[in-house]
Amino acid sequence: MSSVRMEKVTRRYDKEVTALDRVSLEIGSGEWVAVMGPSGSGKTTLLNLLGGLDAPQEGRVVVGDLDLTRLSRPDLIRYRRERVGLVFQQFHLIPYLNALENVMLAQYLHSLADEGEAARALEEVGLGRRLRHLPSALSGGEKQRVCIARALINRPSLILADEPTGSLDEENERAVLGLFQAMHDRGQTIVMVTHDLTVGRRADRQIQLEHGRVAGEFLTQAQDEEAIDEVLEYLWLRVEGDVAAHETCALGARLATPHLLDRMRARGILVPGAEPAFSEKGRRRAESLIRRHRLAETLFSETFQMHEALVEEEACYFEHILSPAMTDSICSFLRHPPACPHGKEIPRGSCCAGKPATGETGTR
């Protein structure tokens, strides 16, 4: 059963502004969904409706077994207190309460304050040594982690996050997204509003809003194809017997949701069946992708002497843009190497016909 269901929901703020226009969508229990789109497209309004902070003029909002559009104000307060965790970009911490007290305040509103439990929640988000610090003494990333601890203290089944990394630097963004990934792994449903394409790709699914309507599940066709490529790479590693495929291709593993796998079957990239398996079309596409990636790794590592971390980053980029002619040129320049620097086989191409694989980089 869906954790969240919106049925032809419309929210108008006046005769001139329609924030959401007959929006219908379903979000499965335990799913991580990123809500994306330009400013003014209705993203925050959608989040407020799911949190019971706002109500539609038309349609229904159902979360679990509750129809939010039929709940009284006291029942909506109870719903937010017991079932929802809210994480905002602005933090909304009480400035004269320290980190521990801010989390305990959320406990008090839910049931009873428990200092030990609040301390453990902060330790789980890496703030065990910052319990007694006021918000003014915390960095932006630390404030956001206090917000996450506060949101999780009532063990909610639904997490609603509005641009939770919007004001964070890259290092703190990674830390906060790691916490959201841990929530997702525990089976909590996450609905996250974000403008950041990188953040959006961490989710199981992306919902694009435009002018108050659902415009699609991916921002562009190119992004959709790139997501399929990531899944194909992950599946190829599994076929090769890579026991660390989930770590080696973590993004592909996350994107391999039942929804995307079904679309790949419908397009003939995978064959029908419970377990994902390549069709001939899918195998050729995956083989070409892996060949481009591993040739790029070899070029950057052995010819350009790049640092290993940069090699992987650049190879991931080039695997999506190299043309067949350029791929063959690189392969010929490298003298048709049999394996990449990590020892994984490089699939042969048409340029390799009758050519011995030397494993040496080309010199001219």
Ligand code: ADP
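Residue numbers count along the first chain shown, from 1. In this text, all values refer to a predicted model and were calculated from it rather than measured experimentally. For the two forms, the rigid core is made up of the largest set of C-alpha atoms that agree within 1.5 Å on superposition. First, how it differs from the form predicted together with this ligand.
With the core held fixed, D169 shows a CA shift below 2 Å between the two forms.
Remark: with the core as the superposition reference, the CA shift of E313 between the two forms reaches 2 Å or more.
Once the rigid core is overlaid between the two forms, H336 counts among the residues whose Cα shifts by 2 Å or more.
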Second form
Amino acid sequence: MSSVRMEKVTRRYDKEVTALDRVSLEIGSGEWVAVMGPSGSGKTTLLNLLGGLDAPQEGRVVVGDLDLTRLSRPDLIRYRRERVGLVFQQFHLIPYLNALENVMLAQYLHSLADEGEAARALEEVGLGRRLRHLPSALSGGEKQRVCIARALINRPSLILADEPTGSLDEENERAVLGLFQAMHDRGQTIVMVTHDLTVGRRADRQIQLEHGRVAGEFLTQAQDEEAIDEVLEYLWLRVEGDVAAHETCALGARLATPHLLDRMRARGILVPGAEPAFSEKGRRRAESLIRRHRLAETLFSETFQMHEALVEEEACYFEHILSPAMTDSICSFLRHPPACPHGKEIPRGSCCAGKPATGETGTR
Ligand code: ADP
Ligand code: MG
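What does the same protein look like in the form predicted together with this ligand, given that the last one was the form predicted alone?
Up next: the whole complex, starting with the chain shown before.
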């Protein structure tokens, strides 16, 4: 398990250049974070510190249970070998060793050289037929994948990658990002430097550096919208006077931080004021979410007769993916039900205009 914590970390190269200036950040174990920012903003310096390749003048760098700034040199070397996988834009492959030998060299450093395992790692990155090729006979994308195989060989808990897709064409970029996705799915923590927004958006979170400082932490847009949806639903239920009934979607209560509420005010989803209150735009968005959620519940429990816990779980999912047309079809199919199985009102949609709610549903 590798969580990462930097506390007021300063790295100066000389009096003139402060590459990192009192940087504090936290990365959860298993998180995939993209470090973004213009050239010279300190991204590579930050990775080098996390990898134990460099030390700050001030502050602490803690990875898992290890304070890197206090480790002895041999312990730091052990940390690098056992816990960290490094993937760079420049490939750092040994030119006179073939792909297999380059990966085995990394194994040797981890003291477990095993040709079969090295070959499997190369197969995993799609290079099973390039084992005996020298770096000079490999394309940029293939070299990058050898580097990834090398970084993966001992399943390090922390992957540090500096512009891993920087010099790749689109197809290789997709292949390499797929490999990172697989590492992420396995629970490895990934800190990836990139200035490419499409690459950065694949991460759970983006940390923006500017002039050696953290300029902000932005969620990827889809996550941001989903968090806003959760908060809107929570606020809707609160207005209805019943929050406890929807434990599963109570995520919104935790997400409703002052910071997110402020952003929702700035975007005109909430009106200004101390207490969170919907703007007309926000109310419509919340109403449409609630409508999708409750229609999905009605469909699943009355038509498909699913178990209640599953109904709730599926409804929380479907509310994010139902298109307006699908929502109206479901509503029509269910004959515009006035209430969900829990007896909560289902907001009317455009399809309901002029149609009396019959209360009857599709079960017959
Ligand atoms: P990025 O990776 O975001 O482009 P870097 O971390 O490489 O930024 O560099 C941050 C700042 O530190 C830059 O101004 C750079 O010139 C300076 N810098 C980086 N490495 C050194 C070094 N070894 N000696 C002196 N200055 C350096
Ligand atoms: Mg750099």
